[in-house]
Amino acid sequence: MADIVLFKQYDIRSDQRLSEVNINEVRRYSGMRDDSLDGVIDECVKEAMPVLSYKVSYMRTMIDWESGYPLFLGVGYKSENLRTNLKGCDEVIIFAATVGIGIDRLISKYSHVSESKALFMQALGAERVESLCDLFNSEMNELVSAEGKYLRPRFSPGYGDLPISVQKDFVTVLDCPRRLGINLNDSFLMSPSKSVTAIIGITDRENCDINNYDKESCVHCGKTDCEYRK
């Protein structure tokens, strides 16, 4: 398979799968356990949608384990919780997505004028990026199962002992400054902030429940006290 960088643009005007927003995964992320804030959330809804822009960039590529370890894009990544990951394929899939900056905009305006309503922007900025990673990780499901493959969980750097400074390795080859606006500071932190980078392995194993890939995501992820740990 040539690596060849390809590039998605969801429009929720006409691909209603990203246009429902999960209640419930927005109360998660801001950490509110009940349902006495939704009508601030309803608000929040209402203001986002219309500057969400729900763009991927991404490529497959092939992976070499004569180190022991996953090499691909020239760089071999000495990760226990990668290779785990990784075990029994020879395939990568290497994705950038993002929301685009407009959330981050309503997160800055709302910081000084609404407590409240800055932390349910956060946690929607996080639920669409992450309803926006699920579908992305459908489609290529779709497109492997053709082929008689099957996907591993997606993993991000910064799980486990995979580094987040591995995102620019990502953002470069992915021409994300270009392609989806993504940058990155000095702690490596993309911007806009609700931007997320993953692998995902191929495997002609069928070894993996895809639509479990979230839970086993945490699973390999060494940190046991994160807020979002599902």
Second form
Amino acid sequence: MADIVLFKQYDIRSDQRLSEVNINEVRRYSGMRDDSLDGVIDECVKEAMPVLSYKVSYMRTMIDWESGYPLFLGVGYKSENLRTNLKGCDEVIIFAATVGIGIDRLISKYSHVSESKALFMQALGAERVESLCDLFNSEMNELVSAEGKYLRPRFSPGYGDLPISVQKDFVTVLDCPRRLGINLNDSFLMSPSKSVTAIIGITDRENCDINNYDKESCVHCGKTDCEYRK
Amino acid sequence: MSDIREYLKNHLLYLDGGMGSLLQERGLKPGELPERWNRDNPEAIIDIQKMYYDAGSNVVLSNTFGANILKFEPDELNDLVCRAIDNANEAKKRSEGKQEKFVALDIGPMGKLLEPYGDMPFDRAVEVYKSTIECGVKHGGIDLIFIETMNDSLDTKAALLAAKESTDLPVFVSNAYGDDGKLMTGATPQAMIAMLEGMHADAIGANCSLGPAQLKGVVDEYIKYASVPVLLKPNAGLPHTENGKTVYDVYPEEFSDLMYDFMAGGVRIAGGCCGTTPDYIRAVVEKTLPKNDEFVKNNPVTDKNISMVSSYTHAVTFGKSPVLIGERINPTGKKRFKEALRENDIDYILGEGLRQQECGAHILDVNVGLPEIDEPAMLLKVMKELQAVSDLPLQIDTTDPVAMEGALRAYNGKAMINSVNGKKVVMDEIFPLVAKYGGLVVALTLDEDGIPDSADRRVEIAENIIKEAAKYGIQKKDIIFDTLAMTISADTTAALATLEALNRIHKDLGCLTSLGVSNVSFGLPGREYVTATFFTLALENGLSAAIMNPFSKEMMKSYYTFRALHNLDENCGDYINFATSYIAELEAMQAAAKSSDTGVAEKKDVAGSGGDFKSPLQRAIVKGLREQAAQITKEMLDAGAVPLELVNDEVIPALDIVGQGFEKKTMYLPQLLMSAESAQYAFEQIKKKLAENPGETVSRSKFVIATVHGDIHDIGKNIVKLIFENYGFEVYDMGKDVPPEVIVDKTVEVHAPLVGLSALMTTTVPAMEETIKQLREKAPWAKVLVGGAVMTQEYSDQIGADFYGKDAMASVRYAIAYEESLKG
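Given the form predicted on its own, corresponding form predicted together with its partner chain:
And the full complex, kicking off with our chain again.
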């Protein structure tokens, strides 16, 4: 798959991570700490599930380390955090994932009539696109495992000192407007809002613990007082 | 050379195939813009295009898919478009193919999503497409405009409008459907057909995304509903990789077999998209061209004569099952609605729309006409906001032609238009708009002489309207006649005349009909009974649609029973659903009425138990029970409670309980919001009461709030807004992505003592800083509160804010304390 953009559209039934919503995560994203509003969350899930679609566009490419910083797809990234993340990697997978515009419509609708449901819809959308990324990540992991290689934790534009503006390159290269319906606004934010772009380093060395993904992804974040910091 | 529209009447038409992969084979690198090859490597372009003409393509698209003003400077854009057209004409000249040959100016999507989900305004989008199309039209050498691979309906409309406003050349429009059979933003083929035919696209269809086999469902819908030639330009199946190369899984043999079947079934225009090559086109031509006469004869392009309107997701068809048009978004006779309009209270208006949808409306009428407001601006705003939250088609209802055009232009889909009538001057204003933007227009059977008493005259006026509309190319199927329901309390023959005219227009003229049914009962007691029976009678006389109140159970009874009795409701399923829930509702009400005494006792009980809640209203608010909060408030007001005392003694203390719970972390954010919403519901009742006695107010200070420029995250801002409203602040919500000047201007205009700014991303903190700087200059009196995911006390100090609100409660507490300090 080197340097070729590939596309996946998932059938919701194909994997439990898609067919079943992780209610714990929805609670966590919405700031709920107990199950007293699970009934409302269930209503949101029922309304949202039919309008979601799960799509990923991705590409595997070589990293050029000549300048000391990672360079791929013809662009050098002068980011210390990304350099650290990709240390020891010869290749990366870059990908874009989205659960579609439907959830944005629901968020917008409820922001006018029920702010609590808007909040739960936001949380649900976040949980859905993260689940999609996790599923894609595990598929990629299987792929590189077969080659005796390992994946680094995924790293997104906007983490640490990697500017969010690099999203522009990813969205163009991955043909996002056409394949996924992802477009950027002038501030480099994606629409549909429940979309993710990320970089996953591929390395020969078993230097990271898959189980510690989440923890590593928090390391670069400056918000040290975050209650979700791991 | 003939006009391609003429050519299509008797011929199958062949388009070209893929371009991208052929350019890559010739050395185009990933990330390199193919449009530059028109200048830097024209021979490669000409070579590929000549191969398509040689293979039998009638139409070759210029290499301008991504040529737009967002990617290129104006001079370069013009140069590339002109060269692209020259290249295609050169290929046409060099090819020895004997077929009729055309050159199309290719227009692809600009790669920006339109508002409200993206940041591209509709008018700007039209300008972007125009800048490309005008280069091509001015240069000449093109026979048609080919708009393709569009995956959003509003974006498609912008491109088509740009073409129509730039040239009289034929325009073909092709959309990219996903494997769910819809566009990326949700439109079905039928919705697109309704909109595009309304705007006079010359051929429509599908391209890209999928292979021919997967597009079967989409093509079937086009064949079923489209009245113009249908085009199909699929991919060579689905891509995968083999030895580091992209390979598509459908080869010319299979591709052409599938295309043969489609063309035998009515597809008039065929080509290929990603992964297809001249070999694919040649195979299609070889198989189908010998069948030209047979295919054309079996599938003449005829008007399907289907009346429909659409939203950005779906179409509503008229003529079979009656269509319900919700009448509630209209200030006439509604104090609370007028107040909402004057106060720019969009949420109230949207709430009315969504409730009608829940009650079963198929279309929403939108009327915001009030003498003291700027109707064109308000109509546009309400229409756009409604389309952001509801997928129902809208009926644009205004007597102001400027407001009508503004709304029709930006409407996402094909709207209903309310209304035109037999007066010459009105037809002169409205018909050009219907012709340009498309629409199903309501035509009132009145003219310069007023509303005729007799049915004869009304039918005559209808005939005149049909004749006049035809001059603009507006067909009968796009007119729906309203024979004007008048109250029987003034003239007991009124209903009969209306029904007779209705029946004759339906039967003799074969036209659609609509009525604003509620008028019939004006001035009578128990209006609903009369209106509902009249509705049933009108349905029996051929009524196609009613502008009505979906909240009226009597009306819904008529509707569901009529459909069940007229074999329009399979297995009576809809009726059974309606009746079951209606009966359950009635029983619940009766039960409640029976135990009304014990009910009071229970409420007292709640008040006393454990001392948690001082009253049932407080309990309802704290527990987040919205309907209950509204109901109790209404009862208390009806029993004589003073509105302002209710606020101070009941609502605010309840909110304080929740606020404290939130601060102590015994209650969480969603619960805080649910309580706030319940308080809103209580306030809504209080506002209704206050609207009856103007002068009283519940407001505290003015508070301007916005998500700063560059940031589109507004949930935090919305939460703060809700809590501030709860505590009685007069909130001016400026929305998201708001430039500093706009915030400053509003603060100065209303002299707000408090301003709240929200930002979610580090990248937008500078915009917040800039806003504060400008506020200090022009509104030095204002205290600035900041908040949002990235905000910290440190940041807040750095950018010079007065207060960092870690959450909504902290912010409202600060605001109240500050207000008190001003008084003190």
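Here the structure is a predicted model, which means the values were calculated and not measured. So that the term is clear: the rigid core is the largest set of C-alpha atoms that superpose within 1.5 Å between two forms. Numbering follows the first chain given and starts at 1.
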Cα displacement of S14 between these two forms reaching 2 Å, rigid core superposed:
yes
